[in-house]
Amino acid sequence: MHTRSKISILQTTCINCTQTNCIVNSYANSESNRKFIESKKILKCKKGQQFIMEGAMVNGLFIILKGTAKVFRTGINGKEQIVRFAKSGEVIGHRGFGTEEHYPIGAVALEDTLLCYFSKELLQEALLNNAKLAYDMMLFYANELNRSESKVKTISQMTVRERVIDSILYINRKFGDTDGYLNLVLSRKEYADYAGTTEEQVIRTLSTLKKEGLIRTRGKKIGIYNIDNLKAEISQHNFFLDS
């Protein structure tokens, strides 16, 4: 169950931020964006805390300053489908803008996380006043749409084994590893919710991959022994599209 306790709010600035892959960071020193930048708030979320409620009214945009989060949608019979995992510098909540009035997704912090929050009104004003920011946001949306469409097409053609392998490789590409184990530790259920399968099937598949000498496990942690063989199994599906 997701924690919905109160989120702490801090004030800070983008001027000295070292998060270079943030879409807003490059505009921190622009005079025309000063009001937008200075209005930003920092939200402190504890591990397991939900900061976007699926179906809630859109009120702003979130960028992860530090930490990780999972973005999900609720499917048939209330089953959670994880759309993606987000790390520092990545945007969350952008799909609620435009013609949407409600967030089509929910988001939960996977560890203690700091979020940059920009209100809907000030973001819209900044986009109207800064053509370069609006252009960069347009390219961002186009890339997001391309990845989403590619993932939907690919997942529909994969077996359960291939989907589990794809999930492991996705986590490895995005978060890397330390001491031979993936840096993002997920439950078997979270792997299932991302791969679009069941927890039981994930457990069986991981057990098989372990017996074949392709991966190793230690508690919830997963390590990759032979990444080339894992890539080869799903190479026909262009596993690298979703980074």
Given for the second form:
2 protein chains.
Amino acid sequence: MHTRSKISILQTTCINCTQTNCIVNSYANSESNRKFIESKKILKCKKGQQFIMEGAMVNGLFIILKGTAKVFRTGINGKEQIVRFAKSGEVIGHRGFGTEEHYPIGAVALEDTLLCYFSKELLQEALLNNAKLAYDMMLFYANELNRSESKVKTISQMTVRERVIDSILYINRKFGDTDGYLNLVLSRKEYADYAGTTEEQVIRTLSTLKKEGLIRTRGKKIGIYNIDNLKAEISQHNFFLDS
Amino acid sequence: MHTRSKISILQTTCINCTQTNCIVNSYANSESNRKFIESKKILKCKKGQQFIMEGAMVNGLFIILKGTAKVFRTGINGKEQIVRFAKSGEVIGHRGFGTEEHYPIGAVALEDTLLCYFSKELLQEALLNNAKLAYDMMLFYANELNRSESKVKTISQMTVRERVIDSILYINRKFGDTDGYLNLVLSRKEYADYAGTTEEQVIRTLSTLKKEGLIRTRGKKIGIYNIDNLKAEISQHNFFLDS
DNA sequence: TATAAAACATGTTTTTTCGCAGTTTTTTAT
DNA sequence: ATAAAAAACTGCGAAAAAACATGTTTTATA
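For comparison with the form predicted on its own, kindly provide the form predicted in complex with the DNA.
Next comes the full complex, this chain leading.
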């Protein structure tokens, strides 16, 4: 069962925000960004709710205040490719900021989620008035690009088994685990959509890994028994380690 | 046979540079960037020469003044994944600009090439002093990210045949054709490394496409006969069109 | 807590892709 | 122009992955 949000007072400004890894938050106190910061809106999003539709007009940017989301692109026959999972403090919707007028991705909340929303116009103004903010955003994109290109290689060169292991380690790295089970619970289908394979293939691989004593499962939940052996299996691919 | 460079006078500043689509060039006249611009060095690079080594320290950024290059990541058993092909005016080496200290990619000149080189320190200074430059760099990264994530989906969901067609169309779009053959001549191996498959598979696919009257080949050269039918085959995947 | 729906699981078949080995053609360098 | 090297091609068997079919367990909800 997912945790229901317990936040009752919705902050309307960033000034007192406790989010430490938010790219905007770092500049909340800057006078030049006041207008931008104050334009922020907070959205409540139920579990399973889609808050960015693929192909919709780009009109702003989201930052997760609390919660989790998956970001994806829809392919042939509606098959979705999950591009990344996002947690508190992370930016979503930034992909439409280039020459694109439409969001090239969709986003769905994986649990009840609170989103900060900034309008495109004011964000652009803030970026052009604050070189440091623009620079930091640039670095954010650069890292995302690095990750994405690394993923191209992963999907292109790894076997299904390796990609499933890689996915489990990614979820572990990003969301951690509690009481022996990963904190973010995904369906086998979602693992498949992230790893670029089919649901059955993921299920089979997990069964095998379970028999081999590398992981354990309990319903949808997955726990890692032997992280070193898991890492060892894909280490040969990661000549220079990626986030 | 590739064209030998005929440039005899090497410009040492951007002021009179004729390159129109260079991101730095647009700010060449700005006084604040003078120091940065003047730090530029020009490098000559022979065909086949590797000018960025994977894993080397990031110490600067390259912009192609004249020529072509391939950018790649090396995977298991030395199998390379070509991430993109770059032409005049394009930035290379920017992937190491985030938190990374080492280039996550390698780059090789595909013909005799002239490169502009900017030191990391001065570029950073320029970015922090010029919000517009940082903003434009951010947009550049955003577009690259968009392309890369699109490629993840392509490799994940398309068949080998579709990926080969997609690659041919990409080369056509980016480098154009003359006298019925694509301007950029790549080996079958390079097509495979870009499309995420094997050399034999590319050869097989090209043979079939030839028999079907969609393309023609003459040695390494590839020509497109029926671009609309080629596009039609992959159009179903590109719900929202990508560059 | 009963029940329906969703998700997990596994065996079988089919399709796709890969890898090897040998041949021919093209390119490159002398 | 010619020889050597590199690249392109082809067929075939093997392996990997996907698709299909069907049963079981878990989860959500009335």
